[in-house]
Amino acid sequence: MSLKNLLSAAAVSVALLSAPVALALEPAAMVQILSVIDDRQRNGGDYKAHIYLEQKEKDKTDNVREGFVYRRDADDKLMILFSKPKTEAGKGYLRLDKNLWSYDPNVGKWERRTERERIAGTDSRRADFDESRLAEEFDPSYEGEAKLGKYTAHRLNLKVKPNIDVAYPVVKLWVDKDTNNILKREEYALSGRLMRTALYPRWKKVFSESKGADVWYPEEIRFYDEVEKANSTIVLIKSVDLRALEANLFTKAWLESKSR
């Protein structure tokens, strides 16, 4: 090979080496992304959200529900109380001491539920309405960058930590590089089968006096059942109120009182 060709080949090699590439994130950097996601959605005090759920199932009429989500993040407490339609009013869920309970006022009975519980029979789960605990519950690995529409996202593969109870043990996340908002989430069974996909097209923020910073929440979530392909659920968070709630709200007695 001539000297000219050698120099030309060397120049190409240098150019390739200096070309920008997406570097793999270190474990600490991935955990930091999860921690930021968690912290952005967490409030230092209480949390109340007005929610709207629209459920589509194969060969069935669409179901629409409205209700309220109450959280006390400092104590890991959660309540979901449905208000509409009339047939669903007073039904709800209460999370106490890491146990999830459902209440049906028609029979006046509480029943313990698992993390896989379909909230009100929809494609949503308890964790979709609760405080985000990704860094606490999962170990991440990096799968590179990906384009999702107009966004460039980090792709993270999450595996549940030992002795942690979650709906799905493996989760793939697409996280917007610019905002750290979740754009897409895929959830898998241990067998590797894709069970559910969630899309997060809109995020919103509200300032929290108790936190002294903004609290972010997904204004819209679209859930797709990957087993029963015709089934899907849209969740809209219509408003968020971060003022203090009643001290005794997170009790079975309080929820029961709302159905009388």
The other form holds:
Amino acid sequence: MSLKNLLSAAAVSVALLSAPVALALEPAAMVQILSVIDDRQRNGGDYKAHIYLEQKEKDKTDNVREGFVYRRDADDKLMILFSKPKTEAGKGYLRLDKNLWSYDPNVGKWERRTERERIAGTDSRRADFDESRLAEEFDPSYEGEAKLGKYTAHRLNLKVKPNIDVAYPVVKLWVDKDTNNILKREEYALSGRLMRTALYPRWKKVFSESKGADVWYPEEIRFYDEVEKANSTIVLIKSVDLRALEANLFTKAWLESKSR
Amino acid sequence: MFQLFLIAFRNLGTHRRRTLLLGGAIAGVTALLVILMGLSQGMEETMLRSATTLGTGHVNVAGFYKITSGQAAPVVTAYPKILELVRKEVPELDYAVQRGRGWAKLVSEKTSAQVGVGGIDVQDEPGFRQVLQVRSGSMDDLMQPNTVLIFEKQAKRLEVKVGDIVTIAAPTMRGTNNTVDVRVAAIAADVGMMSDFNVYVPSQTLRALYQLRDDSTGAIFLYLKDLKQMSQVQAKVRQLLTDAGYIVMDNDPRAFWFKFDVVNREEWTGQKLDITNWEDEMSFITWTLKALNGLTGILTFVLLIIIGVGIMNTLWIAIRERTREIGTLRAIGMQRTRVMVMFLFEAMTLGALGTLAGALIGLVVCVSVDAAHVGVPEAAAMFIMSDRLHLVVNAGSTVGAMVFITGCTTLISLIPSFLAARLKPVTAMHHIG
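Having seen the form predicted alone, I'd like the form predicted together with the partner chain now, please.
Whole complex next, starting from this chain.
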């Protein structure tokens, strides 16, 4: 564990120990928790993940997609490339200079997309595969403790900071008291209506040489559409590889070459 | 010359069976042409009336607004100023309305649908009540906030009725998700393809959903006193707004939602206006009208060929049968040209009488079908934008059809008439036939 993370954990521990049981967390402690959550999922170098997306929609056939997520957090670069099924092979998304592009090899065309587009028509979005930015984007408030199955969690209510654009301006988090991992996440629309629920049943960590510390990732994420309640998406992150990627990987030419 | 006409007319009477046969064929073609033209004009009239109320004006001041270069929204900001300018400088304007434009998910307890959402101020929409037939509920309820008007097909699909609550969900211009719960205030009769993809809410409700200011809208629909001036007014408005300092997009004759790909790919940000007309906005559907017109032309052409062959053949037979008669006429001094004109008159008279009969038949059919309010299959209703067949008879078009067919039959008869006139009297008188 790096010195930064060690100091962060120590600060959190001190804050927690100094507070009486069941009393509200101080704002600084909550911000620190969010920072730890963000930092855990960030890697100093490159990041490659092998993922599966399973989508369920009402009155439609379930479908599963296999793909890869490539990230270079230092440069805020992201690529999502689908490999299966055959009809989806070669399709992908590329984030460059704050623009999100999608590519369809069937027509050989790049299209600019919004940051909050549903990835491949599922309930997942780009931010779900990118590094976590909770501390940067939200102001937390404490809502108390809650039991979630066998876990005891802090309930945090996050409101978006002014002049920050996010898909869901209000987020409620259930953070495990023991591990500080996210267990559940509810996302609300501007109108206050619950739009999406995400469950994080399993977390894993991998040691990163470039970071000098562990990188955590959710092994499974379950998204439930709360507006159309029959719709859901399961994201499985099967493996994560933190070794250096090709220097020219985050380019349109590289993504196009994968479909030739 | 009048004598020649009399001779021709009497000849038609002499050969009654042949006259009735050919005349009937000509009448049939004319009737079919009149009916097809009635159908085409009815479709166009219905399409224009429905489209220019529900989805577009005669001329539109629309546009796109981009907060970031990759994300366009169909929004016109500070529209009152634009509207004031247009009203002041465009005397051809009859009235104008503003219409919000949205694309959202409409969710009921049972299912959902992706729909275009129009924001209207129903009290300012004179055409809305004329075009839409409300099946249940009341259009006046749309004056209340958080209400929605849907069509019968949508109500059936979503399994809702008047008074039920549905949710409209959409991202704002900045990409933040928002929802609004609306009450079904009215259910209207289907209007073809427009019924599938459009719902209407009060303007204020749409602005709340998209977090827009009160001076923002989707488009300004301009309705003209004379539709024929559409092109001139469009050019005039374009120049007017350009001179006033607005950035106006290059003309692209497509519906606005087809332009998102191009607009999103461009690097500019801010506001750009787009001046369009109803044909641009409905270009995705008017191809059916062109297809029908093309079919009419092809069918008429083929039938006219058949009629032409029939007339020519009949005249050949007539000339053969009347060779001695021609010889006699020539012998007593009738000029070649007069013989030719006599046969031409015969064909022209046949054509004129046939087309007149056909036009009357077509007129009766069109008026009867239109008056009967015949329903059409759902597939057809998709394209004619109405669930009732509407046929319009245009006097000018009908007369044009009559003249056209009569002219064709007369021209076809030129060759046999000319050859008949060339017969030598001696040869004709010696002919045994």
